[in-house]
Every structure is written in C-alpha cells, then in structure tokens.
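Form predicted on its own, single chain, as structure tokens, below.
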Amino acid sequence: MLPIQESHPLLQAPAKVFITTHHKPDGDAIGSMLGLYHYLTAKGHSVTAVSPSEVPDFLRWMPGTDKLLNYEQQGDLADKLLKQSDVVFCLDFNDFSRTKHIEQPLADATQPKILIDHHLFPKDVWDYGMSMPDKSSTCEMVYDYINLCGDNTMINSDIGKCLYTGVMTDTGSFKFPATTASVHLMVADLLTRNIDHTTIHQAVYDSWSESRMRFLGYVLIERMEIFHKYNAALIRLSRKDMNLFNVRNGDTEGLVNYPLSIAGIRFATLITERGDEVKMSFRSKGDFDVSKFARTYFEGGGHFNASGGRSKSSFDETILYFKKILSDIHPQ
C-alpha cells in the first residue's frame, strides 16, 4: 500500500468517487464519510456514499444522512455506481469482509481502492492509504487528509459537525487514552467552524427513546454477570430480549462501556444474538489486550482496549465458552 499522498494525481480532476464503511456504523464510521463526502463534493468530484447497512437513529441528524445510500435496500443502485467510480475510499475498516454484503464487489473492483483506517492489521488489499492505529478514530484521519491536501480552509460546519462527532464517540467523549494532544487541537480547530459541541453531545446521548431507556435498566438488572474473580463483566442479550424492547439499529451502542464503571473491572464483553449471528463486543481499562483476545477466541481484532468478535457456535454454547476461557486470561 502506498502513502495517501501518492494518490492525489487520481483527485486533481473532477472524478466519480464512491465512499463506504463497515456494516453496523457507528459516530466515526459515518462521521468520517460524511466529512469526507462533503469535502469531495466541495472539491468538485461527484460522490457516492454507501452505508453497508442502516445508519442508527442517533446519527441520523448529521448534515449529510439523506444523501447515503443503505447498500441493504439500495444494493443494486450501489453496485452499479461502484462500477462506474473512478476511485474507491474505504473507511474505517481494515478488511472487506467488514462490510458483509459489499466485500465481494469492493474485491471485484479494479479501480484504485484508498483506505482510511485505524485498526490493526489491514488486509493487503488497497493501492494507497493512511493505516495509524495510534490514531483516536478515523475522523482525524480524515481531518488530516483534508490538512495534507492543503485545504484547511475548506473545512466548514458540515464537515466539521461530523468530524467532530466520530472522533468525540470514538474517544469516550475524550476520556480514552487515545485522546492525544492532536485530539485536542483538531477539536479547538473545529470549534472555530460555526459548530456547538453541546447541540452534537445532546443529539448523539441524550436523544433516547422511552423503550431504549428501559432496555438499557433491563439489561443492567437482568443481563449483566459480574466475575470480580477475573475483574471482568459480561453482558448477553437474546435475540428474543431484542424482540421484546423492540431493540433498533443502534440501540445497543455502547452498552459494554457500562461494565467498566464498577470498582474493579477491567474487562467488558457484550455477546449479542442477532439474526443467524452471534457477535462479541470487548473493552477494557488498563494494560489488558482486547485486540489479541478476540483474535484469539474469537477471529476478531480491533483496538488494544476495544475489539469486537464473532462466534460460529450457538448464543448459549457462546456463553458457556467464553466463562470457560476468562480463567485463562485473569485482566488486570
């Protein structure tokens, strides 16, 4: 993979360019494409964004969701403007298989394939890109992109609301330690575009549904197990406790923090049965790698305090599994 910078012949001109993310987006999937998609645009090029799924409720006040094609209702629509793009940016993902339903026809494409990402380990699969796992999310990737090219200037209430809101989920709302000098002056930078931090911290957390507020005292009561022998948590939810609160897309979002709130627990799992899958979410506190347990539980990856997973075993033999291996691992 060569440096992004390579890559700027392929923008000099107006080009067809399509943008995607990973299925299930989060604040920094769809913030970076949408800062990205608005800076393109900006820039004269004619842009395609795809979300491999639907974009949570959370998120849907950010300038930009009504032009997003969801690649689940608009597959054929999607595929059909990826054929006729001349350049590809993948965001916020390190192996197509990230994006489920897309991976066979991001594979297919011969078109220059660009990624901006922060997770471990990338597939060697993309002809340029900007890989820096150190980096707090990939909306500051983005906002340095935008930098590299010169065009700080360029950076207006748009781009700078999405911007802001992927890298403000990302880092916990600025308490993880991935929060870094350059977090901080990236954000004082965007607070000069005409942007409130309070309006976007509202919108994302304190914009819930009644049911979601009650799923989220369910889960706490009755879903969360707490093994103070290994420092560690776990929450399990059934498809049938989804069924029963109505769960939506997003509704689940960053219930694995909750854990990590108690005197003592330095490892967080969330184990969810949706559909014909069951996926794990992972964090932690301190010097315990989430990273290397999913990838060696759960052929999972991610970041060293926070990782996700999948099991090919049934939601109940999940469960049974993971109890059976946390003596294994003892967080510290």
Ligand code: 5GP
Second form
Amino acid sequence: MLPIQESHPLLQAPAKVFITTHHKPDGDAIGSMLGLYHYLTAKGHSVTAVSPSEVPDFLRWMPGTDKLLNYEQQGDLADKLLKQSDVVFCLDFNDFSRTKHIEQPLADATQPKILIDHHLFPKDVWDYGMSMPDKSSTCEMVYDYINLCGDNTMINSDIGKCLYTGVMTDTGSFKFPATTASVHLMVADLLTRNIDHTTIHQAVYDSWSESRMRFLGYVLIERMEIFHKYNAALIRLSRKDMNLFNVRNGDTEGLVNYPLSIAGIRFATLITERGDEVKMSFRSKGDFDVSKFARTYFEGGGHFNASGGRSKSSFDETILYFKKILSDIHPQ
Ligand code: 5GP
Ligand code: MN
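With the form predicted on its own already on screen, would you show the form predicted together with the named molecule?
After this comes the whole thing, all chains and molecules, with the earlier chain placed first.
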C-alpha cells in the first residue's frame, strides 16, 4: 500500500468517487464516510457513499444521511456506481469481508482503492492508504487527510458535525486512551466551524426510546453475569429477548460497555443471537488484548481494547465455549 499522498493525482480533476464503510455502521463509520463525502463533493467530485446496511436511528440526524445508499436495499444501483467509479475509498475497516455483501464487488473492482482506517492488521488489498491503529478514530484520520490536502479551511459545519460525531463515539466521549492531545486539538478546531457539541451529544446519546431504556434495565438484571474471579462479565442477548422488547437496529449499541463501570471488571463480552450467526463484542480496560482474543477464538479482530467476532455454533454452545475459554485463560 502506497502512502495516501501518492493518490492525490487521481483527484486532481473532477472524478467519480465511491466511498464505503463496514457492515452495521457505527458513529465513526457514518461520520467518516459523510465527512469525506461532503469534502469531496465540495471539491467538485461526483461522490457515491454506500452503507453496507441500514444507518441506525441515532445517527440519522447527520447531514447527508439522506444521500447514502443502503446496499441491502439498493445493491444493484451501488454495484453499477462502483463499476463506473474512478476511485474507491474504504473507511473504518481493514478487510473487505467487514462490508459483508460488498466483499465480492470490492474484490472484483479494478479501480484504485484507498484505505483510511485505524484497525490492527489490515489486509494487503489496497493501493493507497493510511492505516494507523493508534488513531482514535477514522474521523480523526479523515480530518488529517483533509489537512494533508491543504484544505483545512474547507471544513464547514456539515463536515465538522460528521467528524465530531465519529471521534466522540469511538473515544467513548473522549475517555479512551487513544484520546490524545491531537484529538483535543482537532475538536477545538472543529468547534470553530459553527457546530454545537451539546446538540450532537444529545442527538446521539439522549435519543433513546422508552423500550430501549427498559430493555437495558432488563438486560442488566437478567442477562448480565459477572465473573469476579476473572475480572470479567458476559451479557447474552437471545433473539427471543430482543423480540420481547422490540429491539431495533442500534439499540444494543454501547451495551457491552456497561459492565466495565463495575469496579474490578476489565473484560466485558456481549454475545448476540443474530439471524444467521452468533455475534460477539469484546471490550477491555488496561492491558488485556481483546483484538488477539477475538482473532484467536472467534474469527474476529479489531482494536486492543475493543474488538468483535462471530461463532457458527449455536447461541447456547457459544456461551458454554466462551465460559470454558474464560476458565482456561484466567484473564486478569
Ligand atoms: P463491535 O463490538 O462494536 O461490533 O466492534 C468493535 C470493534 O471490533 C470495531 O472496531 C469493529 O470494527 C471490530 N470488529 C467487530 N466485529 C469484527 C469481526 O468480526 N472481525 C473483525 N476483524 N473486526 C471486528
Ligand atoms: Mn472506528
């Protein structure tokens, strides 16, 4: 992969740009994609931004969500636009398979592909890019990219809102270790672009439905197990539980973090029964590497303190397997 600067000539003249991100997009995925969308559009390019799946409700207020294509509903159109594009940007993922249904079209695409991402161990499939696992968020990297292009003054309110959202969600509201001085400098700069951070926090975090709040209460009482011996916690969500509370896309966001607020708990896992697979989310505090844990046991990956994976076994078998691993490895 060549340094991203070497891709600049591809965007000298107006080009057709295709941008995508990972399946089940979060604040950083949508924020970075829309931030880059607004920037490249303002530069005169014709930009298509495609989300592999639906944008969760808590992000729908973001400027430009109405312009996004949802690959699950508009796959044919997205495939056509991908084929017609001159350049492809991939944001916030490190392996085509993280886009789920866009994996094959991306692998088949012959256009130059540019990666902007902060996950560990990217696949060697991009022509140009920035892969920086120490960065707080892909939004921070899109901000760096715009600066690298010499276009800091083009960062307007729309771009600012999008980038602020991703850096806020990926840093746990500026609390995780990756929240460096440069993150705060970036945020200080964004706040001069006519954005209101309180409104953004409220739109993302204080927009729960009543049933989501009650679901959280139910889950913490009924579905959270604490293993003090291993400084660990497990939350299990069956399909039945989710149907009972009419759980919507995005309603389980952040659930995995709650056990980490218990003194002594440094490793939290969420096991979710999805239609075709069992999805796992892992979070840690301190020096337990959940990216390695996800890679070793659950075909996954991610970051040192936040990762995910999956299991092909049944929901109940996966829970038993997880507990067995816990007692085998004794995380501390
Ligand atoms: P989440 O638990 O929020 O789904 O994901 C946490 C982090 O792990 C995210 O940065 C995400 O990109 C990464 N991640 C989640 N699931 C997978 C997976 O199945 N494979 C890989 N390689 N990374 C994942
Ligand atoms: Mn991210």
